[in-house]
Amino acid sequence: MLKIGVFDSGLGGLTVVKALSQVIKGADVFYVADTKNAPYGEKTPEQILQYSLNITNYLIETHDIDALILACNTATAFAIKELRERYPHLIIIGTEPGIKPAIAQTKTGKVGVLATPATLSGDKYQGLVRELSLGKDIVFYEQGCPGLVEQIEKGETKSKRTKALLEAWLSPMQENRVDTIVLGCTHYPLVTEMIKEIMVCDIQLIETGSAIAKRLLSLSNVVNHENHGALSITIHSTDSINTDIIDTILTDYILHIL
C-alpha cells in the first residue's frame, strides 16, 4: 500500500485529498488538520516552516509515509524547499497556485488570484508570476482573503458574513472584465458557487487538486505503487475540527477521524 501524508492549516486540503481519491487507488491517506495554529497564511515563515517540519516528522514516524503532499499554498511557498533537502527519500509535492492555466484558459487577458496574504507576498508565487506571464500580455488582479480561511472552516460557505467579504474582493474584477480566477488556497473550492453567484459570468476558476493527484501517480513507480486496490483516508487534527465540513467534501468515503 502506498502511503501518503498530506497536511494543510486546517480542512481545505480535504479538497486536494477528495481529488487523489479519483486517481489513486491501493492506498493510506493520512490526513493532518493543522486546526490549532490556522490559518498558515497570516503567520511568520519561521513559523509555518516549523508547524511543516513538526508535521512531516510526525507522518514518518507515525505512519512511514512514501509521498508527501503539503495541500497548503502558503505552507508550500515557505518550507518546501526545507522538507525536500531534509527528506530526499520522500515525493515530496507542493501546492502552487494554478497561474499557468489560468494564462492558458484567459480569453481577456485579465486574471484574478484569490489568495492568503502570505501566499501573494512570498517570493515563490512572485517568482511564478514574473516566469509565466513574461512576454505575454496579461494584467493580474491580486487579492488577500484574511479571514475567509476562518469562515470556511467554521462551516460558513454560504453564510452572508462570507458573501460580504467576496463581494468586496471581488468588485474590482467584475469592473475590470476578468474572466478566470485563480484560487490560491485550497479552502476556496469550497465557495465556488458563491464566487460564480458574485461574478455573474461565465468565469474559470482554477484549482489545482487534479494536478497534484496526477503528478503523484506518475510519480509513485518510483515505491513500485501498482494503482488498484481499496484506499482508506485517516484524518488528524491538531485542535477541533468541523465534522460537516469533512461530510461535505468527502461523501463517498468511510473516514477514520482521530
Second form
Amino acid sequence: MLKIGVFDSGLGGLTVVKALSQVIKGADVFYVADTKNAPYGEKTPEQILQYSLNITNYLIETHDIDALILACNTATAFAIKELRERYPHLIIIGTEPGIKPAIAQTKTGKVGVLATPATLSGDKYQGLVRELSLGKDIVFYEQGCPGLVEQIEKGETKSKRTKALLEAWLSPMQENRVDTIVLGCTHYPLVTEMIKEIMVCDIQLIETGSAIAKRLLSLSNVVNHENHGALSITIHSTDSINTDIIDTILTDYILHIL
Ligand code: DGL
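Form predicted alone done, so how does the form predicted together with ligand DGL look?
Full assembly next; the chain just shown is listed first.
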C-alpha cells in the first residue's frame, strides 16, 4: 500500500488532498496540519524549514511514508531543496504557484498572483517568474495576503472582513484588466467563490492540486503502486482545527482525525 505524507500549516493543503483523492486509489494518506505554527507565510525562512523538517521526520518515523507532498507553497519555497538532499529515496513533490499555466491561458497578458508574503519574497518564486516570463509580454500583479490564511482557518470564507480584505487586494487587478489569477497558496481555493464575485468579469483561477496528483501517480510506479482500491485519509494536527472546514473540502470520505 502506497503511504503518502502530506503537510501544510493548516487545513488549506486539504485542497491538494482533494485533488489527490480524484486520481490516487488504494493508498494511505497521512495529513499533518501544523496549526500550532500557522501561518507559515509570516515566519522566517529558518522557522519554515525547521517546521518542515520536524513534520517530515514525524511522517517517516511514525508512518513510514513512501511519498511526501508539501501541500504548501510557502514550505516548498523554503524547505524542498533541503528535504530532497536529506531524503533522496523519498518521492518528494512540492507546490508552486501556477505561473506556467497562467502565462499559457491569459489573453490580456495581465496576470494576478495571490500568495503569502513569504512565498512572494522567496528566491524560488522570483526565479520562476523570471525564467517563465522571459521574452514574453506579460505583466504580473503580485499581492501578498497577510491574514487571509487565518480568516480561512477560522472558517470565515464568506465573512464581511474576508471580503473587505480581498476587495482591497483585488482592486488593482480589476483596474488593470487581469484575466487570470494564480492562487499561490493552497488555502486560497477555499475563497474562490468570493474572488469570482469581487472580480465580476470572467476570470480564470489557477490552482495546482490536480497537477500534483498526476505527478504523484506518474512517480508512484517506482514503488509498484497499482492504483486501485480505497483511499484512506488520516488527519493529524499540532493544535486545534476547525472540523467544519474539513467537511466542506472532503465530502465523500470517512476520515480518521487524530
Ligand atoms: N497553504 C500555505 C501555502 O500554500 C499557507 C501558508 C501559511 O500558513 O501562511 O503557502
